[in-house]
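Next up is one chain by itself, shown in structure tokens, the form predicted alone.
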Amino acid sequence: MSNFALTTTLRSFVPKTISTFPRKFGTWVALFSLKSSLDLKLRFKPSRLIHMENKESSSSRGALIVLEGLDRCGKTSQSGRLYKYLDEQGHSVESWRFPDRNTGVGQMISSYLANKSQLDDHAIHLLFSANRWEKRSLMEEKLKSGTTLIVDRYSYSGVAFSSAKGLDIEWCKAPEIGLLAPDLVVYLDISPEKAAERGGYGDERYEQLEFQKKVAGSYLSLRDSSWKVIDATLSIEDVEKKLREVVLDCMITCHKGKPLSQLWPC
């Protein structure tokens, strides 16, 4: 058969209904397609968009949350069900403490403050701060890796307590400087008379009424925009709620991507 002969035969099969298609047909068609493409990019997004929202996700981090405050002010047992109730959550968190006395500097610093053993006020100073720069690789992969880490005591309470004791504050800044910038400061506010009623007051070192009300004026100078200060002196459950407020807001910024920051940068 023929080409023309074939042509003239499949014209023969054409509805004769599409001859009499109106002339906007096309518009049809193009308002089809483009419906098309928009159900195609609500399902599917960019490959620009995706990279934008993982490059977002690959910053998200851990919170450094740091407990300060008096001796017997109550940050050992809130940093306890604080870590609780974030674990129970299903967060991925660490519950820290410093001194850290599981290490070899560390035990110094016990045998130190248990009366066992005397120091120079600038040597034990040191290795306070030691004892930080010990841990400070840990702490930024733990942050990097999602991990928000609960602090009870991190630097202010070394400047705090060696400046009390009459070294000069901007001294006793200067080894802690390169470490992490906690995200939060929660200090645990409590008279220096009302903690030495508390149990247990004593036992160790620096538990002395005089030489406590010198470390919360040290405190005092201490403060900047990353604290929260907390009446320490409230219920232990009104205490926990209002910790729990200001972590959880905390922790939300820099799951969003907070960079990374450093002590007292010169």
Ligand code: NYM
Second form
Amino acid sequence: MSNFALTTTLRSFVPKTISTFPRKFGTWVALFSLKSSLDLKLRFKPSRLIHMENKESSSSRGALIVLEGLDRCGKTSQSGRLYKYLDEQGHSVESWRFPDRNTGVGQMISSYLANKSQLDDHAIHLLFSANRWEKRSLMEEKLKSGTTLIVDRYSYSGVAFSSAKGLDIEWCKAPEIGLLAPDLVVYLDISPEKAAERGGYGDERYEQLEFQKKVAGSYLSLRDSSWKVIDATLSIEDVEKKLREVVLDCMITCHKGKPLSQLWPC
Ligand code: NYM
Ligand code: MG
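Could you drop in the structure for the form predicted together with this ligand? We only have the form predicted alone so far.
Okay, now the whole complex, with that chain kicking things off.
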């Protein structure tokens, strides 16, 4: 593509009202050239199987990127590295995680995970869900204002961990209905045995091999073809590289106006 054609194409992606246009424009040029150097083609695949009711009108926005996986799969390190990279590239990006232990609900969850309090399995499931609901409107605001969110665990953790305890999977999904659907779910794939070898588990509830095996099974039944699965046993750098590729792809689609949608997959 000639420089002129590339410039014209990019201009049509960038709202004229963005006051940071020159910086953003440079960023997107960098992003596109990085992508072409990776020889990646834009993929305009249909949205994953998600109810599309309450569709938002198309406008440029940030991407909702979710990282999922077993405990010790490397999600938290990779979220941090991805955040740093995107931030340095000049993107508006934030790093989030669930549970968000800073809220009142989050503190109840934290105390439960630390075995300092006991709760019925259904009750703690609903608290995890409430913890996402209390951040929902802020999440929507950030995305619409153009900020990309990298989220370490989301609804899939909620369903995978609770259903691994034996709760009905449809019951587990129900309180998540209406939360924002991720634009990308990346699953960092590692066997429960290999994850357990990684410096051992901490003292938190759920950090036990037998339970993690059940969680791995639950994740498997939740996965659909839209998930990007990355081998989490590769080197940190290789995982990071693969992660960047799928994330940049997704960010472009959202920047071009992919509508926001809601959980849950049909
Ligand atoms: N967890 C996390 C759940 O059981 N349900 C949820 O909805 C979420 C978001 O909390 N073992 C579990 C998974 C983890 C634990 O998360 C704490 P982390 O990412 O290890 O701090
Ligand atoms: Mg953990």
